[in-house]
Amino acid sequence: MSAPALFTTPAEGFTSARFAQHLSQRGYLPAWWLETKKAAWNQFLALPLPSRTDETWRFSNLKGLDLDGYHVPEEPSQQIPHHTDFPQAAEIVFSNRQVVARSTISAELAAKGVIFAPLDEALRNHGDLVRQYYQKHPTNLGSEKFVALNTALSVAGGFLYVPADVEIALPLVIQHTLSGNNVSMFPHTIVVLGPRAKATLVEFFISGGAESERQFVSGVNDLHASEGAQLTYVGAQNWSRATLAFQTNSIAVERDARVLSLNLHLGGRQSRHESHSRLLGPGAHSEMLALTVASGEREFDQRTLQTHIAPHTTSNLLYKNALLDSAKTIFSGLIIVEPDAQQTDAYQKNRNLMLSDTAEAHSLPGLEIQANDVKCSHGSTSARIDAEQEFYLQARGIKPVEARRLLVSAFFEEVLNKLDDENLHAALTGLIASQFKR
């Protein structure tokens, strides 16, 4: 007997035979996990493809969402590229979604209960705990089908928890990084931190190989910060010319607990980034930061919410795009004040720095605001790099590409600048460095 086609539209790449194939192979894990990827599937399977007529896909290319001819890898690649190296107190590196590389925390964090562990193990050591924080706080801007996907077929990904009054010195590392034509990858991420504790986590998603691997991504993440606690993550991914990826975060920030995101957007033909921040508690305070050097003829697409449901919370978001070529970038950020979210002060900037009169900006920030008693505002700035700051590079023999690079990581500085982390700081400087070099 034939398998059942996976679409009334048999376009697309992914079967019904594929997913069953899935989850025999997962037999090991917990029947709840089993049985919330089945309802994945039926939600990805019910769900449309984004149309023109939706507000949450505004100004986005909606031709280039074809999901045909991909599968997903079984085996890792002898293609590893790594990051910059920086002090770190454990690192968990996937290839093709196999684990190829670990180093374990120390001891001394294992005593106090600390967990940093792919997904899966997490599930089998730690499943209770897994099922309490696993998408807890749907992000819900716009890539639900997309989300369904990467539930139904995920397998790649870390598990981060830090029990109370912990705090972690050095970053905990997870790098994803996917080699092969035609190939996808579906990584989650969950990060538990208890009351009053305090850890750095970094992500990096590589392609591996030619920059003209096809590739499709759809991944995850659950940042949870509980009472008092302070979360600082970074995640930097720097797919291939050809990739067409998805992320969202899920951010929960609790009473007086303070979570710093940051996001480095560098590669992919078109790359979608969805990020929802909820206040949950009085004293609640989110930074929500991304930086993209949009280059070539790529598409940058970034949703933001910042919900305010606590009142005394606090929320700033900033986004810095660069613009090259005939690339193009869309911010579309709303800012939500709830009823009983009074004295609430929250900002949302995004900026824009066009290097090229082919380069299309998009922005559209907004506020939705509940109560009478807040402080909000939003904007947007869009412009050309300074002729004169250009020119009085060039005049001292600084090459026009070396000019301006030192311009964008000066227009970059600010976000940069807000992590602690000196030895985070000059990677990512050096990420940021690297595409002007191809």
Second form
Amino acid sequence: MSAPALFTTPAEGFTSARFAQHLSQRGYLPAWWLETKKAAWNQFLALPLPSRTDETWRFSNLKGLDLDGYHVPEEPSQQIPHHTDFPQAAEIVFSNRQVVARSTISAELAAKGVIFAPLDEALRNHGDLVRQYYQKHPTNLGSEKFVALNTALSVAGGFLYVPADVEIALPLVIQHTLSGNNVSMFPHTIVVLGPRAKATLVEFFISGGAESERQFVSGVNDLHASEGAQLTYVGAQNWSRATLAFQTNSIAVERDARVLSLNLHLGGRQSRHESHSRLLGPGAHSEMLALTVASGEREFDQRTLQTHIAPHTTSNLLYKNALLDSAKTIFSGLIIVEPDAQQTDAYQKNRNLMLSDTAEAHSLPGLEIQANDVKCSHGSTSARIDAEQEFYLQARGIKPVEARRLLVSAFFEEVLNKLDDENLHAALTGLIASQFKR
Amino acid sequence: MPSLEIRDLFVALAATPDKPIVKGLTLTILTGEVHAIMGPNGTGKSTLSKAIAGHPDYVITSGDVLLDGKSILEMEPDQRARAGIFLAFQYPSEIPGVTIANFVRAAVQARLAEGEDLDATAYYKRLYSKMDLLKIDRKFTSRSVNEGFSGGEKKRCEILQMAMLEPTFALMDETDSGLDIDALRIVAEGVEAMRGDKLGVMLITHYQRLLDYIVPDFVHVMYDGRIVKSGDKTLALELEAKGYDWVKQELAAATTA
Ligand SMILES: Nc1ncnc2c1ncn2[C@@H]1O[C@H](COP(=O)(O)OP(=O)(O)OP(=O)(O)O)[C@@H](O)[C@H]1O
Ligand SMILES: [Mg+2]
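Any chance you could show the form predicted together with the partner chain after that form predicted on its own?
To see the whole picture, the full complex is given below, headed by that same chain.
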């Protein structure tokens, strides 16, 4: 019954008319893609909004899932904050779904067959390659309706393809900025690393305008590491205070490959992140990391799944939340070890640092083990910020906000230290620090 | 002349405000002066110094603390520190993940005007020179604050912070405990170098030997939350020889008389 409520503003909102218009403007794209979009649109219409009885939405604020009145901007914004001031191999900057700036990869990398392009361009020039990996391993942790909407309306996003044995030392960067009131965005990024390839992709998701701008985002990414590949993916979001955001992350790791994903969550009114790692071949490893600074009345909802399909695979999840004010975090994680996945090592840890008595941290760790020779552990801890440490810092003249910033940074260091790239580390530290300026 | 004035101060734990630990203590410290405070365990020496620094565990139930004639009781701990009060902790906190360099830097930065940026090169030059003076290995800059430090290293680090922040009044709570003889001399020399006429010191100690190096202008005996006897440096020698029972007996005689 809730679906029709989405269509109260006929000219705006996610209407079938709006979708038809979107589709008609994209006749230049491959037919399979347009068919995929149509199917996704129908799926979006058919799927209900999450309800109280959905276990995957436990503790979430369902009243906040209001999709009314958003429109899909066709014009880039004039306000484009820049957060990517560090050495990089190439960059694509989207503003309100349009590419507004772009630097290309070196001729040397291009000659080796590396592709780094906006999704739209990749669909035109490398459609078959994109098709091979597009939602090959979907993440089904509760946001299927919003993922369907992403597929139906996505324009922005990137495609990174690194052929076998090619290593890219510097990070590739995609920046998405969204500006305007009631605007929405549906980025989809696909990363494919061939055998033994190595690369780092960093995606920034930033609101460009006023903190009060109401925005809606549903983003998706598909990360694929072929045999022996090493992929580092960093996603950092700093949405406006009134943004409703979804991001789903699919991580497929083949034999002896290694993926490190780190998601930094700073903004949004309500933001949900789903991440699913699949360990597909022996020796595969997935390092799943997340850092959240939850302030104000924001809600951060994180749902994860580590599926061990092949034997001798490892995964390590460490999600750290720093909670201030009246913010709320939800962590719900599951490790599944399938019957064939003997000799699995799987860890899952959620740590919450409470900086306020009115903040709320929910933690729902879980294990489902179908093999008998495995090492698994999961756990969650919540600790109040150490009052003696806080006093010690203040007794040196350090202001309370700065003292908290230092203690939160110290808490996050364990995660940030897993990044090899020092400049990237510094960029993320800077973004985190910006949350403590009052 | 800058002054730190403690007037008839009563301090209790915030949880038990009706049970004072410091019970009517009065003391005035001027810059250039060193006041040694000695007294048995549990008489409230640390409570006094932490309350002056603004520790949230304690409440001041009556009396006042004035810096240059103005009460500091309404000020937050960080404001008191920036106003020139420095507490060298008896038990400094360990802060894993915050390096000495970043910690001291944040403290120095906090004293700059809004929008003014710290000159990193000058900062490190100064930090290293103070470390050399205090014979602290420069490698310590990248270590987490006090984490895994020996007792003596922690105390030396307190003095390093004091040297970097140049307070007007230092409350040094048993800075000598845990120091070996060489470290004691180094630390004492560090304090003496800062002393001049710009620094006033409240020096809490149990041992006369520190006072051989930092010669006090006054020695006070604190007992049961009060100063019960004051004198010059010879009082410390007398205490060392006779112990506190002597003071307690004198006190008992005075109250029954
Ligand atoms: N935070 C606290 N919680 C409980 N009791 C406290 C606290 N702080 C002080 N006290 C009590 O107050 C009294 C004075 O303690 P304080 O630490 O000030 O003594 P001190 O003179 O510094 O002793 P020492 O010479 O052993 O360092 C003691 O009985 C102590 O147990
Ligand atoms: Mg003490």
